[in-house]
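Just one chain is shown here, as structure tokens, and it is the form predicted alone.
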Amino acid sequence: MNPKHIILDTDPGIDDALAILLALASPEVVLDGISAVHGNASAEQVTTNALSILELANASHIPVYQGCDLPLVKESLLSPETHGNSGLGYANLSAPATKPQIKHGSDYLIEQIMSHPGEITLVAIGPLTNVAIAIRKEPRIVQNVKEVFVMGGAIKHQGNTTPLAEYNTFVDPHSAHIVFHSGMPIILTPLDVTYECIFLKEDLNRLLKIDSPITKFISDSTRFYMEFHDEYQKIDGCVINDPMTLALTYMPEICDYQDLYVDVDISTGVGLGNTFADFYNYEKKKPNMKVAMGVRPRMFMELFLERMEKLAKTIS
């Protein structure tokens, strides 16, 4: 089996950083590049974070492209209370020696997808602004992308940013609306499954048996995240949404899926950013995505821990 070529569109972010590390530790995929987008911190900050994480893992040959710094319509919403001021919790990575590429993140998506039709798997784990802009600039990427994995939304689950809305979708619901209705082959990983996947203190302790800059980074970043989850959501441990989405690119059996018609509320009001599925097909519309609705959490966590242990042993 040839490895899948993936592009990560991301806003690192603690769990985004873990998704980057998982991609690097997974022989089933080749990380071609990263397009950074506003979200957990500003576009400039998350671009720096992406470069620093790649350097930490001896992977600074992978190009990083800075993308959109603002949502399409609504005002910006960053999340320092969840991810810390830098976006990486208590982790203190050195400033990257590498620089981002000159091209804009959305143009990089267009260029890669159009020059490798049917070969690029896009993994979008932040707000969808870069992807929406790319669709508007070059609609043919919709037919030419192999598949699109999106971490976002909460279907039957409550929101984690408003009572109804998940963070990535709430930050830029208008972009989510464009992407959801684009015709792209989407696999959605909503909070319904990611909130079952909790990275526990004992999982962290297992990783800390290996002395490595990788395990130190995971510890320093997730400690902040665990404190947030404990204080705001009474969760012991922390939810690592994004690595699970990345893992589905090569281990789909972690989840059970339903083909559903999913929409996102872009009306102003309490429902803004709410993602909902037409389970009974009231609207007689064809499903527009495959949605992960069931999960085997420890199957994913075991994979994640094994890969992180292996990566940590190669980097001292």
Contents of the next structure:
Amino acid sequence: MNPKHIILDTDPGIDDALAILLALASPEVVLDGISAVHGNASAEQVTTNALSILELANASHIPVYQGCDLPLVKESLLSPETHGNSGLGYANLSAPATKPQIKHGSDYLIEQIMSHPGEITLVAIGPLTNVAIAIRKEPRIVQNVKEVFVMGGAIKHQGNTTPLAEYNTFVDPHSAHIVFHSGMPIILTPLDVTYECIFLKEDLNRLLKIDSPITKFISDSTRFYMEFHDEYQKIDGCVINDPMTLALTYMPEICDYQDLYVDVDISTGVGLGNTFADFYNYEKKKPNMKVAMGVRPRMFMELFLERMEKLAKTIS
Ligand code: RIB
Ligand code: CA
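Can you give me the structure for the form predicted in complex with alpha-D-ribofuranose (RIB), which would complement the form predicted alone we have just seen?
Every chain and every other molecule in the complex is listed next, the one we just looked at coming first.
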């Protein structure tokens, strides 16, 4: 089967970094490029991080485009407490030798989707600002994108940023609203399934049996992320939302899905950024996305660990 052509719209970020590494370790996909978006750190910082992560994995041929640095309406909300000031926890990657491309990240999305109709799988694992801007600038990308995998939202699960809202949809709820109601073919990976997939210390110890800059990076970055999860959520390990979303592009059987009408709260109350599904179809509206609501956690974790072991053995 021909590999899927993917573009990652991402805010690296520790779990974003793991998603980039998983894409590079998965022959089922070709990572055509990265559009970086504000979120876990500033747009400039996440762009630098994306370049450094690609260099770490000998993949500097993959282009990186800097995108939006602010949400559509709200104030910026970065997450140093979760991902560290650098966005990569305790990892200390050298400054990248490569530079980002000149074009804006949202223009890169438009260019690639319109010049390869029906061929691009967009994997959006940060706040949806770049994607929303791209839709407003070129609405035809809605019909021309092959599929859009979105990491975001919490349907029945509690929020991870407010009691009701997940980080990506809370940081930029207005962009999420544009994307959710655009008509794009969306597959949503919410906290309902990602919180079942905890990267444990024993998983990390298995990877550390391989001496490689890749396993050192995974250890240094996830150690910070595990400390955050322990302190803020009393979780032993860390929730690796983004690589799980990436894995579904070629191993959909990891999850079970429901076609649902999902909306995001853009009112100014306590529910801002909350995502909710109309399970009983009160609104009589057609489903606007496929939502992963069930998951086989160890199927994903085994895939992730196997692919990281394989990648680590190629990078010395
Ligand atoms: O809520 C988790 C999501 O927000 C992940 O994509 C994480 O990287 C942050 O962007
Ligand atoms: Ca992310």
